[in-house]
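Here you get one chain, nothing else, as C-alpha cells; it is the form predicted on its own.
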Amino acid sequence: MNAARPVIGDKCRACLVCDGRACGNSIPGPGAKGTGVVARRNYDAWQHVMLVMDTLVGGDDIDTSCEMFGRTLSFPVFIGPVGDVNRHYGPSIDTLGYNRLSLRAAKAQGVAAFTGDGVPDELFEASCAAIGEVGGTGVPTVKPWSLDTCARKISVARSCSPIAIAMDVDAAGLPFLKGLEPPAGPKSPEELASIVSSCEGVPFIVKGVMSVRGAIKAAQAGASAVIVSNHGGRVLDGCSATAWVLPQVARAVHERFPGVKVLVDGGIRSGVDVFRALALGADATLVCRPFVTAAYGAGQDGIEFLLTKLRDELADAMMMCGARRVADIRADMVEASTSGGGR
C-alpha cells in the first residue's frame, strides 16, 4: 500500500482496507455514487457474518480448488474487471498494461482474471488479445451496447478461446457510459438470449444480478451464471449489500437451475470474506480494487502475493471450521451477528 500511494493518482488513497470510506462518492475514481455509502455497505455487510469454529473434524490437508467452466481453479477467486484503469486510478499503468498484469499473475496462481471493456474498441481487443496469451484462462467483459455492438465484441472475445464471456449488464448506470456512442443501455430477457445465443457455446455470465427474478431471467436467458453485484455501489446509491441478496439468490438458482454457478462480489477483502461468501450459497468470488493497488504497488508480484494471501486465508478459515473441501462449506458454519450489522 505504502508504496502504491506516491503513484496511483488522487483518486484512490490506497487504504490499508478497500472500505470504500476514504474515496466516498469520487467518480471518475474508485468511490460509489450519489452518497457514496454503497461501497461501505458491501464490504460492512460482510464482517457481521461470524464465522463458526470447530476444530473438531477429522481429515486430511485443505484443499481449495474447485471447478468452474470446465477449469480447475486453485481456489474460487476470480480477479474482477476494471474498465478504465486511466480514468480512475492513475497514469503510471494503462488499462491494457494491468490487464496483462493480472492475468499473468491470476494464471501462476492458478486462478482467473476478468478484463474490462469500454472505449476504444481497440482495448477491448488488445485485452482479449492478452487472454489468448496466457491460454484462454480469462473472461473478457462487454459492457451493454447495442446488440449489433456486443455481436461484433462477442465475436472478438470468441477468438481468445477464453473460459466464459461475461457481460456487467449494471453497466447501465454507469454515468460516464451515458451519452456515449455506440450507446448502452439495459437490455430485455429476449435482447440477453440473443445475447447468449451469439456466444456459441462459450458459457456466459451475467454480472450485476441484485434479486431473485433479475437471476432467474438471466438463467432463463441461458446464462451459465449470474453475479451478484452492485458493480461495487457504482450504478445505483441506497441500493442492499451484496452479502443481503446472495442468499436468496444462490438458493433460488441452485433449486431451479441446478446447472448455473452463482458469484459474487462487492466488498470481499479477505479470504474469510471468500469463506463467508461460499457458506452463503456462492459457487466463487470476485475480488477487484485491491488487486489495482497491489499492481500499483509491486505489479504482477503484488497482484499474486495478494491471491497467495487470500488463499492461505481462505484455508485456515476451513481448517478452523471443520471443512476440507470447499464443497464442504455449508450454511451451519456461520450465523449473521447478533450486534451491530443493520441495515
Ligand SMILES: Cc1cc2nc3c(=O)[nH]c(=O)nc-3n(C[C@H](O)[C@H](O)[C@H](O)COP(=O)(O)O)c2cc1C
The other form holds:
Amino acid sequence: MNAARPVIGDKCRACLVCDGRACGNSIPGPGAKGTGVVARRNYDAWQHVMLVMDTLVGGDDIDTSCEMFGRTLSFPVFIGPVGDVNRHYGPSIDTLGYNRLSLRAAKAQGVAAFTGDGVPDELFEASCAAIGEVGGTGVPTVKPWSLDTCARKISVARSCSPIAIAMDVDAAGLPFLKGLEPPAGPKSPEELASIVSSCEGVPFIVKGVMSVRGAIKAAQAGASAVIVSNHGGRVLDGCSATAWVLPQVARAVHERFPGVKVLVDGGIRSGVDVFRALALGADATLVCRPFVTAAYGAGQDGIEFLLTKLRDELADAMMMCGARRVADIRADMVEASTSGGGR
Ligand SMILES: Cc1cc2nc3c(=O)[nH]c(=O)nc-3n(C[C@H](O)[C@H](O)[C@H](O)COP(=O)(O)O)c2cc1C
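Now that we've seen the form predicted on its own, could you pull up the form predicted together with the ligand?
All chains and molecules follow, beginning with the one already shown.
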C-alpha cells in the first residue's frame, strides 16, 4: 500500500482495506456511482457473515483446488476485470500493462484473470493476445455493445482459446458508456442467447446479475456461469450487497441448472471472505480493486503476493471450520451475525 500511494493517482487512497469508504463516488476513479454507498455495503455485508469453528474433524491436508470451465484452479479466486486502468488510477500502468501483469501473476499462482474491454478495439485485441500468451488462462470480458460489435469482439476473443468469455451486462449502467460509439446498453434474453451461441462452445459468463430472475434468464440463454455482481457499486446506486443476493441466486441456479456455475464479487478482501462466499453458495469468487493497488505498489510480485495471501487465508478458514476440500464448505459453516446481517 505504501509503495502504491505515490503512483496510484489521487482518486484511490490505496487503503489498507479497500472498503469503498475513502474513494466514495469517484468515477473516473475506483469509487462507486451516486452516493457511493453500494461499494461500502458490499464490503460490510461479508463482515456480518460469521464463521462457525469446528476443529473436531479428521482427514487429510487442506486442498483448496477446484474445477472451473474444464481447468483445475489452485483455489476459487479469479482476478476481476478492470478497464481504462490509467484513467481510473495513475498513468504509471496502462490497461494492457495491467492485463499482462495480472494474467502472468494469475497463471503463476494457478488461477486465471479476467480482462476488461473498452475503446479502441486494438486494446481488446492486444489483451486477447496476452491471454493467448499465457495459454488461455484468462477471460476476456466484452461490454454489451451492439450485436454486430459483440460478434466481432467475440470472434477475436475466441481466437485466443480462453477458458471462458464474459459479458458485463450491467455495464449498461456505466456513466461513460452512455452515448458511446459504438452504442452499448441492455440486452434482451433473445439477444443474449444469440451472443452465447456466437461463442461456439467456449463457456460464456454473464457478469452482473443481482436477482434470481436475472440469473435464470442468463442460464436459459445458455450461459455456463453467472456472476452475482453490481460492478462494485459503479452502475446503480442503492442496490443490494452481493452477499445478500448470493444465497437465493445460488440455490435457484444450482437447483434448476445443474452445471451452471455461480460466481460472486464485490468487497471480497480476504480468504475468510472467500470462504464466506463459498458457504453462501458460490462456486468461485472474483476480487478486483485490491489487485490494482498491488500492481501499482509492486507489479506482478504484488499481485502474486496477494493471491498467495488469499489462498493461505482460505486454507486456514477451511481447516478451522472442518472443511478439507472446497466441496466440503457448507452453509452451516457460517451463520448470520446477530447484529442485523449488515443491512
Ligand atoms: C476502475 C474499475 C474499472 C472496472 N472495469 C471493469 C470492466 O472493464 N469490466 C467489468 O466487467 N468490470 C469492471 N469493473 C468491476 C469489477 O470487475 C468488479 O466487478 C467490481 O470492482 C467489484 O469487485 P471489487 O469490490 O473486488 O473491486 C471495474 C471496477 C473498477 C473499480
